[in-house]
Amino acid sequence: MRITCLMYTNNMSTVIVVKHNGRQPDRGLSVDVYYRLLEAGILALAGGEDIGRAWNRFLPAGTVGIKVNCLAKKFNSTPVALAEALVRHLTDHGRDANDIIVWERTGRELAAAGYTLNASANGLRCLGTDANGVGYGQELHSSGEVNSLVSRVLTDMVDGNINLPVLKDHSLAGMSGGMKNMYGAIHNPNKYHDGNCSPFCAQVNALEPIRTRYRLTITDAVRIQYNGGPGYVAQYMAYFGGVILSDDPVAADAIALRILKRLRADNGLPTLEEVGRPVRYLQAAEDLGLGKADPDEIVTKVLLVGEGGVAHAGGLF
């Protein structure tokens, strides 16, 4: 794996992982710190450019989902403060709150991770798919051995999608990050989890509507559950203090398995392959044409942000 401060070449993926370099916040970062990761975060993967034109870059005209994760409610689910963030940067930087759509499998899920929720026509919304006028689309969509219903936010609503993650241990699929959060898009995410989840997990974000609204993965990684995910359990928390941002789906949850991975060695725990849950779902995505999976055809650069600005760091850790 390199860790680089170079642009990465047209045969190459990129992530960008950002990382708060202040003191350690006992409940997670503020709104306005996660505002400057973000900052910095996008700029770099644009290549420098203004801050307006790097998400634009990415994001296309029209709506612009945010699907977070809130299976494990206020203890470990997609901080409030990072959709915020993300929120205000969109709307700082051109687009309207009414074509931003904040989503989760289940409004309950959304509410009971501190969620406000607006299932309205008007502002910024807030819904899940179980919401009225929501649900699943009518069509069957396939991919290999995957034949699912998709959550209409993503086949009706939306233009684009931003895939908003936590980083964790899962206790099947060895990792759950962006491609395992896109479970909660589709209907029946119970059938796809043999195998440790592979080549399930590859083949739901190679279903089409998955696939083409997809613009950006942004992974929380400030506190990481390295062990006994995807539930809470706190004494498997570990602080890293940063975010992960790709707009390659499989790059990002590559860089993202190898803190994970660096995290169990940290605390003494046996590896993912040791205890039978070996992270498979990656090279079955790349097989896919989904991403870089191979650590030789990632360049990842690491940024310290900080009262001070932004200063390029030598590694992960």
Given for the second form:
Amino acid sequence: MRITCLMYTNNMSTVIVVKHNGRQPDRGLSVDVYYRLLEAGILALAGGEDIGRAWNRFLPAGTVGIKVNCLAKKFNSTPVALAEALVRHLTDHGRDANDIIVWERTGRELAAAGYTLNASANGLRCLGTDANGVGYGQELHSSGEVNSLVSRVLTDMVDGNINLPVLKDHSLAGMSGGMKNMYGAIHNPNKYHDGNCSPFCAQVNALEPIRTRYRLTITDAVRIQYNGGPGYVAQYMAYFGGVILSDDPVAADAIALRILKRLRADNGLPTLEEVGRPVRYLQAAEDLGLGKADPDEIVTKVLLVGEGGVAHAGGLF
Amino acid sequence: MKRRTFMRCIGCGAVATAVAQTELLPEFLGGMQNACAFDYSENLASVEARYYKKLDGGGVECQICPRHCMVTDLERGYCGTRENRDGTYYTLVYGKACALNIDPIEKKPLYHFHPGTTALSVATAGCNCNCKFCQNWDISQSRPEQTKNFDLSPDDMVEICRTRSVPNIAYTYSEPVIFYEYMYDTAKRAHEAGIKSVMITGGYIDDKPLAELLPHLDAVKVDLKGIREAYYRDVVGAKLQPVLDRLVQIRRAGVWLELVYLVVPTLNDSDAEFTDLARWIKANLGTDVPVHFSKFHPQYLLKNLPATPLATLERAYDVSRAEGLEYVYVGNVPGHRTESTFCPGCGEVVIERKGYRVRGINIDGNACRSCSRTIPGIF
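Could you switch over to the form predicted in complex with the partner chain, since the one displayed so far is the form predicted alone?
Complete assembly follows, chain above in first position.
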């Protein structure tokens, strides 16, 4: 596969949106389809032709964490197929399964979303922070108004982390994507939902263990709940058929927000601003230097991946 | 931990209860759960919460405290202990104690309520505030799945009190408002068994749940953390006015009330604040409500501040006395002369204390033995 990487200026962030160019599946996408989406996406993001080198451009040696979002059980969590495709990519390109940890706040949530737990010391691990020997670190980390203990998965067990959220509407934050997913890494997320989660969501992502372990955001945007989230409400699900990749956590969410807003408009819903849920934490995150929130400073590239290969799309929609 | 195991632990740990210091009950040392495995479903309760309103679209509005959290499906309120599941709101901490000790009642502190007795003191995880000075933040700022919890029903608590001859139950350490249902049911059972209940709280609760709870309580100690809205906003993460309203409500209900004011250097320690506090108490609660000015120790998010100087505490004491408050104490300073209760009529010591230990009571009923003046309280 050859994807020509655009030449970006240094002060621009890059977001790759890879869409499945095929018939909408009855259920979610398969592992194989996700695998191809990720392949096209990481090559486009890294530039070049070697997939292994593309992954290694972003990921450190050592152990990699994959933070999924399993709040909403099977219907509206990070699909197991996406996590499996990502793990397969990493193992296919040189990383030992023992050096990968798929993780979430609790094992119960992982299991309810269809993940198979493995909290042992061997093999691909899949565990909650509540697993035996994990827990939260003893050090209280602070950023602005946020003061939290952070999962030991981040503080002690991984060298870098891939954020693997699912894009959805959120009743308080406006949107739940990559940055909101990191609420699952702290011990007291309930304290930080006032004010549309702003500036708290930005400050959570600025906590030292979260900020320094961050490597990539890969957001599942195949089936998007555009209203009524974060729990599952069937009537507000729409098919978009893509994943969003970026090494800029703010830019990844900024593009995800464009998609979410478009789906709401297409379905005749008022804007997030009109319903009192503006996504304000993105600007707060940019102000903290976490990434780009302004679409004018984000280069967005949209790819279509289907049976015929990879093609460039004209736009997001 | 199951009930049988729990009861065995209590039995094995038998120590005389006539103590002046905290008695740690074996296996009941709560706190953050950092390295132990436990079954998530066993660790959480699923008892429907009281005081909430169902909203269109599956959300709920919590009505237990002034926050009135709007909580959508699978989310929790600010306290982290109440969860919306398919439009029904549940408390996750009913019967899930994370701390249990037998304390002197003076440790609460309650100085005018059965001095020299003990209280079975219980807490669950969670709090509806986020005080930057919290001394128990490892449990108050945790969610219940993050603490080591024990199955402890209201009946279990009554049974412990009976077998250990403990006359009081104190709902304390974290914030009992967030385990309201558990506290309510326990207090009701305790009363039926002749055991008293005291709530140690920040007072951040709505009027209706408080009104329905008060008949089952015998005393309330409220941490009035400041007398400025800005302090509540910046340091407590809450609002002052609802707390003031609840203080008046408790007083009017005739339930015994004492106040603690934690004096935090540079944040709430000005003469103007002490004066305003005393004047508000005098005007709204009366001069005979005991007020404890407690020494702050650097904790949690205020480790940058020094401990409260004794001179500051004594200044608070002097200002309050000058404003007419009759029962003022300096707290967290063992051995200080104001630990004891003095009769405002004759100046004699009517309750002599050293630390948490009561060394003498010179009251008959509620009357000073020296001058017969009525000393307010429940003795």
